[in-house]
Every structure is written in C-alpha cells, then in structure tokens.
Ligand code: T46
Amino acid sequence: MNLRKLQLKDAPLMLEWMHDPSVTHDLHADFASKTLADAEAFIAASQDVSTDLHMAIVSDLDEYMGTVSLKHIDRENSNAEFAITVRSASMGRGYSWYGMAEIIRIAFEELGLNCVYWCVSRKNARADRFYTKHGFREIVDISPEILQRYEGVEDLKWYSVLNGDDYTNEAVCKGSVAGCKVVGIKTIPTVNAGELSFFEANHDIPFDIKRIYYISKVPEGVRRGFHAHKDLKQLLFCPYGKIQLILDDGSVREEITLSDPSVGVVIDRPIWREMLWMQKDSVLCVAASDYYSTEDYIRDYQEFLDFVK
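If we take the form predicted on its own, what would you give as the structure of this chain on its own?
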C-alpha cells in the first residue's frame, strides 16, 4: 500500500466508485452524474495543493484503490477537513485505514497542523463502525464557519483528532504492559478548542481516589521512579508532553510511551516503575487509591523481587 499524487490513469477507477451505489449511497454529493471528464478534471485540479490535498491510495502494484483528502487546509487556525472514499474492491483489505492514518500523519508531521476533523451521515452505519472501531470520538461543538459548508445537510456526526493524540491506538491496542491495563480516558474533543478528558473513581478506574499528584518541570532525559508500592493502586497518565513508562512485575519488563492525555495505565499490584522524560516540561499525573505512606514504598529492586516472590 502507498499514497501518491493522483494521476490521469486513475480516472477510470475513480469513476467506478462514483457510479457504485454501494459506495456512494450515504454520501452527500451527486456522484452518479459524474463523467470520465469530471474525474480527469478533478485529478488535474488536485495538482494545486494550496488549500486541498488529494492523494491516491494505491496497491503495491500501483492500482488506484481510493482517494484520501485534506480539504479546506486552514493554516491560520491550523486545521483541515479529512475525507476518504475507496472502491468496493478495496473494502475490508486495510486500504481505508492505511490511507486515513497516513494522511493524518502528513497533516501533523509534514504540514504542522494541530487538528483534523470530518463528518459523516448518522445513517452511514459502515463509516460509523469504522471510526468507532479505530477509537475516534464524536465532537460536541462545531464552529459556525465549518457548519456553513454543510448548510441544509442534517443529521451529521462529527469527529476530530488532535496533534499528539494516539490516533493509531498503539497504546490502547497493546492492552497491557507488564500485566498492567492500558486504558482509554473518556475524552470530548472540540475543533479549535482542545479536548476535555475525565475519569471517575470506581466507574472508569477500579478504585476510589484519595490523592492526586503530578510531577512537572523535569528536564529532558531525566529518569525518576525506581520504586514499587505494596498495596497502593494508581492511574498514571501524561496530560502534556511525552514520558516513557518502564514497568517490571519481577519477571517481565516492558515499556510504553505516554503522550496522549486520553491514554493511561492502571497499576493495581506491586510493580517496579521507572519514568523517562522524553520531552522537556512533560507532566506525569497520578491518581492514587490511598494517602501518602512511606511504609508502602519499596525502593530497593532486590527487596521488590523478594516481595513479589
């Protein structure tokens, strides 16, 4: 699989999905009336990338499978609208997810944008399942400038992803690290206004919260931690920056990078932990099940090994 610029040779296969009701029945535009000349004109116009970036999703043999786009690129507000359409022949073969993940990467890493957003009809069950499967969240507030483009179109469901989000879900898909559960923290995003994340004791995390603390102003490259707890349960997450969490249960030692505020790790048993600050001024926040107690700490690694055995 690959992304490349659209080429005139893609026009016949582009017209194929435009005339395929199984692809277009939940889309807003009238694709059924499009002609080969229309497809060729779109491809020719796509060479201008000043406000829109349209790219072809292709197979290893360079066969056109679909189009993925960043539309209305707004450098002042640092956002763009995502869109994707693929041929029925490519569905269920990973092309949609590859194209989406790659265009979002381009938006953040190459164009330096902060937000990518998009919408689908609530009747489009296939698209909704796809976005839900990959962990994307519905937006509750859309700016009037964006909504104006869809004036007269009702029943839309909006999504967004922000720069720094774990949009490929590597951490959550991992499931656990050294036996500790990786959790998604409930998050409500808003275009151009950030995200609100929250969790509730005994609902979202499996313990009551008696203490919250955070570690900040740590220089890049510094390691902290080097301890375990006998009974304390904790939720660790990184609301800002990038921190590598190294966890060791006495037999397995694993690492996970925390950089998305909506991803956390629940430590609910004795685990040796170390934290490496990978970015200056990153913040590590911890919700703990009990008050501070020096007796609960194990600060010697051999003592920890003896304790867990």
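Positions refer to the first chain, counted from 1. Not measured: the values here are computed from a predicted model. If you superpose the two forms and keep the largest set of C-alpha atoms that fall within 1.5 Å, you have the rigid core. What changes on going to the form predicted together with this ligand:
- If you fit the rigid core between the two forms, you'll see the Cα of S197 move by 2 angstroms or more.
- In a rigid-core overlay of the protein, F207 has its C-alpha displaced by at least 2 Å between the two forms.
- When two forms of a protein are overlaid on their rigid core, residues whose CA moves 2 Å or more are considered shifted, and D290 is one of them between the two forms.
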Given for the second form:
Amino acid sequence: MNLRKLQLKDAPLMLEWMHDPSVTHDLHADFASKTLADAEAFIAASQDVSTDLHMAIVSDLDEYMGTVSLKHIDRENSNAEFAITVRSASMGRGYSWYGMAEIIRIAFEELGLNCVYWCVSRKNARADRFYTKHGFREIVDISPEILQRYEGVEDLKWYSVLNGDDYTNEAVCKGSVAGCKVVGIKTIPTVNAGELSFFEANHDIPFDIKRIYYISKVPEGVRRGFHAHKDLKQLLFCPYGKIQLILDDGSVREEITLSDPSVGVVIDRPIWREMLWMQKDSVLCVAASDYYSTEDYIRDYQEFLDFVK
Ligand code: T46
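Okay, that was the form predicted on its own. Show me the form predicted together with this ligand next.
Below is the whole assembly, all chains and molecules, this chain first.
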C-alpha cells in the first residue's frame, strides 16, 4: 500500500467508484453524472496543493484504490478537512485505514497542522462503524465558518483529531489487548465546555464496584505494577494524561496507550500488568470488584506463570 500524487492513469478507476452506487449512496455530491473528462480534470487540478491536497491510495502494484484528501487547508487556524472515498474493491482490505492514518500523519508532521476534522451523513452506517472502530468520537463544537460549507445538509456527524492524539492506537482499534476487553466509556460532550464520562457497575462493566482508587503525581518515565491478581476484576482508565499499560496473560504480552478519558480496559482474569507513565501528572483510575487484599496479589512473575498454567 502506498500514498502518492494522483496521476492521469487513475481516472478510469476513479470513475468506477463515481458510478458505483454502493460507494456513493450516502455522499451528498452528485458523482453519477461525472465523465472520464471530469475525473481527468480533477486529477489535473489536484496538482495544485495550496489549499487542497488530494492523494491516491494505491496497491503494491500501483493500482488506484481510492482518493484521500485534506481540503480547505487553513494555515491561519492550523486545520484542514479530511475526506476519503475508496473503490468497493478496496473495502475491508485495510486501504481506507492506511490512507486515513497516512494523510493525518502528513497533516501533522509535514504540514504542521494542529487539527483535522471531517463529517459524514448519520445515514452512512458503514462510515460511522469505521470511525467508531478506530476510536474516533463525535464532536459538537465545529466553527460556524466550517458549518457554513454544509448549509442545508442535515444529519451530519462531525469528528476531529488533534495533533498529539494517539489515533493509531492498535489495541483501541482491535478492541482487545492481551485478551482483555478495551471498552468505550460513555462520554457526553458539551459545546465549548468539555465532556462528561460515566459508567455503571454491572451495566457498563461486568462486575460490582467495591473500591475505586487512582494513582497520581507520578513522574514521567516511572513504571508501576509488576503483579497480577488472582480473582480481582478491574476497569482501568486514564482521565488525564498518557499511560502505557503492558498486559501479559502468560503467553501473550501486549500494550495499549491510555490517553483518552472515554477508553478503558477491563481486566477480569489473572493478567500480569505494568504501567508506564508517558506523561508527567497523568492519572490512572481503577474501579475494582473487591476490597483491597494483599492475598489476591501475585508479585512474582514465575509464580504468576505457574498460576495461569
Ligand atoms: C493494580 C494496579 C493497576 C492500598 O492500601 N489499598 C489499595 O486499594 C491499593 C490499590 C493499594 N494499597 C497500597 C498497597 C501499597 O502499599 O498502596 C501501595 C501501593 O500499591 P501498589 O504498589 O500495589 O501500586 P501499583 O501501582 O503497583 O498497583 C496498583 C494496584 O495495587 C493494583 O491492584 O492493578 O495499580
């Protein structure tokens, strides 16, 4: 997979998705009437990258699979609008995620932007599933100038990603880490007033909560943990900062970066854990299924391996 400039030879395959209702049915532009000449004109115009950057997502054999774009690049406000359309032949094969992650990287690392935003029709269930799966959440505080572009278009869902967000967090995308479930914590944004997250025992997490504790004032680079629990079930989340959680079930060792208040990990079996503070003053919060008991801890790794055997 690769991202490169659009080339004239891409026009026939670009026209293919324009005439494919399974691709265009939830898009608000009229693509059905486009011709090969229109696709070629779009590609020719795309060579000017001053306000819009359109790139081709291509296979290893350089076959055009779709277009990914940063539109309305606004250097003053340090943002751009993301857009993507792929051929039906590309769907489910990782091209969309590759193109999206790569163009966001270009926005932040090469163009030095601070924010990439985009919207989709609420009717576009496929796109919504895709963005949710990759950990993006709806936002509501879109500026009026941006909203103006979509005047008259209803039912739009907006998303954004900021420079510094951990948008490629694989465990979040996969939904699990070392066999432990990565869960979304219900979060309600308020216009220009932050967001509120919540979870309820037994409803949102699979146990009763008997204890809540949190770890704070930890310097950057410090590691804690190095133990497992025999019976305790816990939900771990990071409401502020960035903490890497390394989980080991005795045969698989995987990690997840917790940096989003709406993401948590449920550890409901004996799992060896280590926590690395990637950012000073990050806070780790834990909702636990039982009262504190030293008896429940396994602090020796070999003993842990014997226990899970
Ligand atoms: C875990 C990870 C994520 C208490 O007295 N009561 C408590 O409820 C807890 C959690 C700890 N303590 C005492 C025990 C130690 O003297 O606090 C001290 C520090 O505990 P520990 O060294 O176990 O902290 P971490 O950060 O290594 O591990 C903690 C939890 O203990 C553990 O259950 O899963 O966070």
